[in-house]
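The form predicted on its own is given below as one chain in structure tokens.
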Amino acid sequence: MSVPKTVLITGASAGIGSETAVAAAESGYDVAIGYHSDRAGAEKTAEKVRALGQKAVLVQGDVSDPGDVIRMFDEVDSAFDELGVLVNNAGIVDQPARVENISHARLRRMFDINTIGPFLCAKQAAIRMAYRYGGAGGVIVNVSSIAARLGSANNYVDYAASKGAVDVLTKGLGDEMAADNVRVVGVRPGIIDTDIHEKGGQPDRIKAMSNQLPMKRAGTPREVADTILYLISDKASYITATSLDVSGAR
């Protein structure tokens, strides 16, 4: 299944969203940029794309904020002929609580920006992609996290909760969009050596736990760019409705 050669990455101005984009144009396509507000780690992720001689557009906006999210599409329709490939990766952490001590408004946050906003770039993406609407088909990725799996028991509860229901909507809707030539798969990464820690308010976390992984190694942003491209290759043409781990055995 072919589908066009542009992707649209959200979160795109550092980690594992930049490393996707770079890897992206190295395998020929085009890509929009997504941002909230690093516009200038987006213009250094916009220069290595430019540098290896593929288009690169800015598209800033909120995931959890519908109107940003459609003038987003737009911006990339004006861009692109056609969307071939979401890569659902903006998300966020906050600082380690337990469940308990979690506030209501942490909770909005955290699920308006990792759960909700995922759905509204996927409802876009897929009117865009899906044989039924007149679209030439594609691959929507959602970046999760192991921690959908592990629960994240006295850190993260929350975000691991957030994830879990990324992994549902890729089961679900890779279902529901099979027939339409549109395929839905996800990453669920471990323990990656990027800012996300810093910004979750453990900046020394990889260093921490490097000795617990079963790899003795934190992952890179890069290998799980590999595992993206890999999804939204020809080669893992009969894969959707799935998410593989890419943890280091965690």
Ligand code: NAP
Second form
Amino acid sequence: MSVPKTVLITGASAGIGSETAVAAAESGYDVAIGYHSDRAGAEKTAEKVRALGQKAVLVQGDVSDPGDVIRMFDEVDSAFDELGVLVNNAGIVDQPARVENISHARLRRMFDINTIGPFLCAKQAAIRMAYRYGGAGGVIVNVSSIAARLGSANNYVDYAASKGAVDVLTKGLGDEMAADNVRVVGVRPGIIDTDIHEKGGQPDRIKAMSNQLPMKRAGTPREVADTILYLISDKASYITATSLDVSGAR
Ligand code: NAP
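Please could you give me the other form, the form predicted in complex with the named molecule, since above is the form predicted on its own?
Okay, now the whole complex, with that chain kicking things off.
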């Protein structure tokens, strides 16, 4: 069943989130562009959305901060009549490290942003979307990672585990919301060509890995964005509580 064509995308100042904002605008969605520190990147995404004739609003906040998340959704309430879609996309990686060398502070940051952030945002979205609370229905997309299936040994098992928990959120919340006209779906991207690798201290990761990847190349942000657009569309109306690999056979 159709849901309002409005979307909040966390982490839309760069990479997959920014590309998803553009793809959503091309499909007629108004877009709330979530960002944390990269205001210029968020403005750039907004310009592209507006050039496509759709409304764009910037929503700043740290997804791991409960107060910020409530304020971000209040701002979305002011911008849109109703929120139809949440894309839980904001996320981080860290430097390669074996588990025995991962600090408590790093674990807290990884799980706060990658796992608790999506929980906090999904909660606010569900309250607004669910039939049981008077909502019009909606779709929540969780951007996980193929790392959740692979484990990321010798690289970042903490990241993989933070995304494994996101997959469980997709399944469990999807089951809880099935009768409320709220679909909850996930995507598990493989190696995608964005700046996240450089931010995590591996600027040459794509170049170094491309030849070892099954398709001999990284994926593009657009390939993930197009999958997300399919999953939020009516064409995917019977798909919920499950996740799709966008990983080129990884
Ligand atoms: P990216 O280009 O580094 O973008 C990350 C986005 O997340 C930025 O917009 C950033 O906002 C935002 N963000 C980071 N920390 C935040 C926080 N505490 N609160 C709010 N926003 C925050 O990364 P990407 O590659 O597009 O990744 C997007 C998602 O895909 C992530 O969840 C990532 O784990 C997942 N993924 C990526 C790959 C890949 O190979 N690229 C593979 C699998 C999964 P600011 O810059 O404004 O702070």
